[in-house]
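Consider the single chain below, provided in structure tokens and representing the form predicted on its own.
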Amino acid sequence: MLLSNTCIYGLRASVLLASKDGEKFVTIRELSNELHISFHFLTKVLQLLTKSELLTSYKGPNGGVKLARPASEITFMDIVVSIDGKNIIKECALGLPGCGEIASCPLHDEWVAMKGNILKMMHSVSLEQLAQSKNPGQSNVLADLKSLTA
């Protein structure tokens, strides 16, 4: 898997943050409820999203999270950047190490490919697209990512 537990769970939380009314603060017992993640995890993982500043904590009565920036304005990468860290994918498929410095495993060419791609994507790709409504051919993100179950 490229992205740890941890990520997907700030991933998630994240689009349903995003397709929210982002001036309203959204507790973390009714995002726990709705993606169906444990409460005390996705509390750990949302002071990671918060401490990267991509999120907005308050405490109190009205408490809660929500982004700190426009929807638009944070990309899938951020996310995993402030989870997982810079170096995600640098790796070897196959978990060679020196692989393409020595010599290449026989997948290498194909990897460094693929990954190119993947970065591509993780860049390019803002919150606010991942909660948008279904586009045709295409699932509903948010649907999905509710329906998942820790």
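If you superpose the two forms and keep the largest set of C-alpha atoms that fall within 1.5 Å, you have the rigid core. None of these values were measured; they are calculated from a predicted model. Numbering follows the first chain given and starts at 1. What changes on going to the form predicted in complex with the DNA:
- Positional change of Val81 between these two forms stays under 2 Å at the C-alpha, relative to the superposed core.
- Once both forms are overlaid on the rigid core, the distance between the two CA positions of Met114 between these two forms is 2 angstroms or more.
- With a cut-off of 2 Å and the rigid core superposed, Glu53 has a Cα displacement that falls short of the cut-off between these two forms.
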Second form
2 protein chains.
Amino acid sequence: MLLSNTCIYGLRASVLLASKDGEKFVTIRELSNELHISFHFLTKVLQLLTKSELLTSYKGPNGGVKLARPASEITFMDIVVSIDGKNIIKECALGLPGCGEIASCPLHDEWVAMKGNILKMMHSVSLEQLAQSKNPGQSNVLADLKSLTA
Amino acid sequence: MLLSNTCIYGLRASVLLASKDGEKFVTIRELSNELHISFHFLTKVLQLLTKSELLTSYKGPNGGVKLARPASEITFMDIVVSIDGKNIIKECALGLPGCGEIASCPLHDEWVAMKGNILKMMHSVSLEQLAQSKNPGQSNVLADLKSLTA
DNA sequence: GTATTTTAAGATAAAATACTCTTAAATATT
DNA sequence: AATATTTAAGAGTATTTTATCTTAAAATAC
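I've shown you the form predicted on its own. Could you give me the structure of the form predicted in complex with the DNA?
In what comes next, the whole complex appears, and the chain from above leads the way.
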């Protein structure tokens, strides 16, 4: 799989946060309830995003987490990099460590193009876009985000 | 990552086999030496390919493994499916289990298109093509296959 | 048939990932 | 100050992936 489970949890929580009032702190308990993700585990995941300064957190009553920047300014990619790191797609489809530097494997060009497309998409899609589905044929992602367990 | 380590080992060994005389059995010991992969682990990996009938194996002296079909008739995809299964790329980038059935997340269309491209490439590239680099600018993949450790 | 070569299979170990539980620290309310 | 709320941090557990080691089974050669 391209993204770890942990990363997908982080993405879902971020999109959910993006759908809420960006000023208020939202408790991780609330997020974990709506997303059906274990509270303790989600806490760990969101700590990563907080350390990366994509989220701001606040302890104590009325505390919680919120996006550190407007949802339009945080990309899918930001979340992915924060949790899974920069190398989610290997340089070479065959895992050849030297591929592309001096010589390349036969898949190289196609692979680089596809990798580029995926990264480009991740970079160009914001949490705001993910939170509000714009195409008429598509329902809001939030319904799925919340209702599904598996 | 898209493909497991195990799968990449299987791919490398298959490409190496494709570069050799397709009639003779090649010992796993020889493959593991050339690829710098642990003999015992490679044995396990190739057992999967043998079970999937992509390789033929033979025990005893002068035994080993060889491709079950001509290298031109075995695809990158065949190897990947045999080792990592059919679902190497999730339906939905956000891991939403229901995405695409009734409603879709905002990434859906782009994601499906990219997934299709990757699968198409894997399906259209044969072991023969991987074994003999055809583009002048590209070195043969075998040099990398053999020489690199990591 | 005995020894040798080689894959097959199983048991075990190590590492990475996923997840849980407990305690500490910070903040707010009373 | 005392208590409740909430994130942070750390320790611990479980599962999956990766890798190793041992033994068994099959085939050959002598």
